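One chain is shown next in structure tokens, namely the form predicted on its own.
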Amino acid sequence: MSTSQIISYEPATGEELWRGRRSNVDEVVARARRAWPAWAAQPLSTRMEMVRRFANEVRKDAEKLATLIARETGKPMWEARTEVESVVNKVEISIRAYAERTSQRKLDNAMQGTASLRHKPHGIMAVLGPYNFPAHLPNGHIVPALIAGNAIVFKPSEKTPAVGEALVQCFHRAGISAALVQLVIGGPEEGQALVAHEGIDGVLFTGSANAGIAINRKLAARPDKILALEMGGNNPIVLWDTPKTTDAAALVIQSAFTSAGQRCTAGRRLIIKASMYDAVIAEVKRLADRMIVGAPFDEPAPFMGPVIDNQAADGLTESFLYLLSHGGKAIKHMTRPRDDLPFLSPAIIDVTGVKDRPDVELFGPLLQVIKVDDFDEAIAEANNTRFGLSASLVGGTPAEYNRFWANIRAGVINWNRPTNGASSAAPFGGVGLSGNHRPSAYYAADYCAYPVASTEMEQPRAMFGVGLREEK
């Protein structure tokens, strides 16, 4: 049975940061409802420039919201501050971009009337929002959603919940109305009941495979509510002939192990030539015996933080643990410094000998390192996986990116770049267990409005000369 609060506490150091009343979920839904008609009716522009105002209200707590985001989440300060750019810059590019996918258009024809194209709100969106980064996947769905002229009812995570209240009173602060952007604290309970709300509109969710599917399951039958799924991957690198190892070593180390390995674009699985095996292993293990890892205001600054909690640390040592009871190689284990704390070390292990590899996405600093000998067998490995969401090529020729990026089942596919890291300025998410086919960034504003064709004509103009008896 859940308890009437929800308590957030620090991963750094396990003290308690925030506790707060669970929401009543009817209560919240009703106000929203009540509040949206208005917002609809603004003009566009009244819309947009309130959004502005919030991205103004960010800006004066910039240092404030980082720090916050950085003792709930555990992440280094440095990284916390990159979230709040990263919500400030959301909202010039999403007013971009709702200009750019839901235009207006009218098309005239004398004798037919006007043809125009408008887009509508759907009404109520529930967002759902994950952990990782507590402020800005969230308000990639939030700031979209409101210039498109939808309520919101927002559900962070039910362990960054703090930031998720910091985010909201941003909003308020703008001057944009305290029953059209909602905050809904509690867990999965709360979760399930905004998701099968008959006043709810839309959900757009950001989160795990399993949660997602859940979600899609609930709302099978109700096709009128909008969906959006951004969801997870067990994302390959392809490491193949490049004589810069060093840097190709700094690549692989970006993409498995920034925020310690718990962004949903995280590299999780190198597959790697067997005539770089040698050469490249050395190199990112010797990076990765570097890197510091340590409490996110620590001096010298660390690269990563610890995971978001105790369980999920548990989890990532039970899987590293089985890979290497079942087969896999370490070449750099997992190690946990306190067993009080959700501290780990950046792991890497070779799975080229395992068999049946689990097609799961552990959501952590944990590397998997599969050896191949041509390029076919790199491309099939990296698509042997239900997921579909970011894939990057390390070498290689041009003909060889062409090659994979033609035959690579993903979202996002880079070319000597990280997996992760992907630009607001462009659409983001996957295909299979990794989304539903609803991009966000960028393409968020497809599922926030609805397109509306109208055939128009200022008085009724008809005739038809077919099928009549003549008159007597």
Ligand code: NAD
Given for the second form:
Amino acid sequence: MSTSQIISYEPATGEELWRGRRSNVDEVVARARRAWPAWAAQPLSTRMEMVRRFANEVRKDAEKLATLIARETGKPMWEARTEVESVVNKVEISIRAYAERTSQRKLDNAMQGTASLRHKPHGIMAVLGPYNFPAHLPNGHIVPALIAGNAIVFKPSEKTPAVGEALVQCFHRAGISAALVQLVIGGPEEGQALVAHEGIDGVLFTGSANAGIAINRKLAARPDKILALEMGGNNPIVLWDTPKTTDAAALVIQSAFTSAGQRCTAGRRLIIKASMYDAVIAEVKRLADRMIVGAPFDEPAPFMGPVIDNQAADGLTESFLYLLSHGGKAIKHMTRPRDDLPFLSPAIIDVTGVKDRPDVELFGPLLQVIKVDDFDEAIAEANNTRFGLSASLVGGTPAEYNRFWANIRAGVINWNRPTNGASSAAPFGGVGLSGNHRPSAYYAADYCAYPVASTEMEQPRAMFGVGLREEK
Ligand code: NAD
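The form predicted on its own done, now the form predicted together with the ligand:
Shown next: the complete complex, the earlier chain at its head.
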């Protein structure tokens, strides 16, 4: 039985941060339906102006919002600031993307009038957000959907309602009506109610594959509703020949442990050439040993904070032990300095000898290492997953990178760069269980509006060429 309230706790202290009542989904959707037509009828320039005002509101309150993000997620303050920056930058990127992907086009065609392509909004979009980037990721759906002329019903993760509320307040302060961007407080139950609601025209989801698949199943008989699923990954880093072992190790660390490994694009599996193993692993371990794990506002600043809650920390510890008891060899143990708080040390485990490695996303600071002998084996191992979000090759020759790029199944493929840190100015999405082929970021515009093709003439004009009898 779910209680009538949602309570959010600070991961770093365990203290209560926020509480609020669960929303009434029917009321929220009805309100959105009343508000939507007026917004859709606004000229595009007005809608653009309003989201620009929203960016200004976020800018004004940047430090306050970053502090709230840091407190509610546990991520270091420096990282929370970069999240706020992404929220602001999303606005101009989305305006550009709308113009490029979904703007109007006219094709003159003398005989058949004017042929034109325009786009229309879907209506009411339910945005379901994750906890790891509680402002930036839902915002990545909300801003393009607003520009396209949709109304928004936004349910943040039940673990980050305070940031969700603060984000929605920025839209309202910008002058966007309270009925047009509404907050839904709740957990999976409210998410399910939104997905099933007749008054919702589309679901824009960012979260785990399990939840995404459940939503996809629910909408299987509803092709009329647009569904964009941005899900997880089990992302490989293939490490090949390079003399620059220190840089290579730093890229591995950044991929695996930024945001305490709570990024969909985190490097989870290091697939490493046997001859590079000793040098690189020693360096990776040295860096991981130096890594500061701490609370968001600690000085000196931590590299990473806690994971989101004790349940997540328990699950990760169990996964580490599972791999260990199934043939894994610990390179760096996962430790938990305090049982009552979800701080975890970065953990590294060699799973080369583990048979039937579970192909699941272990969403935390846990890196699995697999030793291989040749490049084909490395590519096969990298593709040995149902997911396909991001992948990196570190080291290797241009020819090897070409082979890597051509053969890896993923929506983000990098060379000598981390698996994470994708640009908002590019499309962002994955194949396999990482998404449903509706990439977000730059291509979010595509799922926020549908194309309408028209041929148009000012006066009716028609002629038959063949197939009529002579007039009597
Ligand atoms: P989650 O799947 O638990 O929850 C995401 C949202 O969906 C929450 O708002 C939740 O309440 C709601 N929800 C859960 N079950 C639902 C259901 N059956 N029906 C409707 N709504 C439901 O995800 P999380 O734990 O908050 O976030 C972490 C996950 O998100 C990781 O798997 C990560 O890889 C993924 N993620 C993906 C991207 C991407 O862009 N591909 C980005 C960030 C995070």
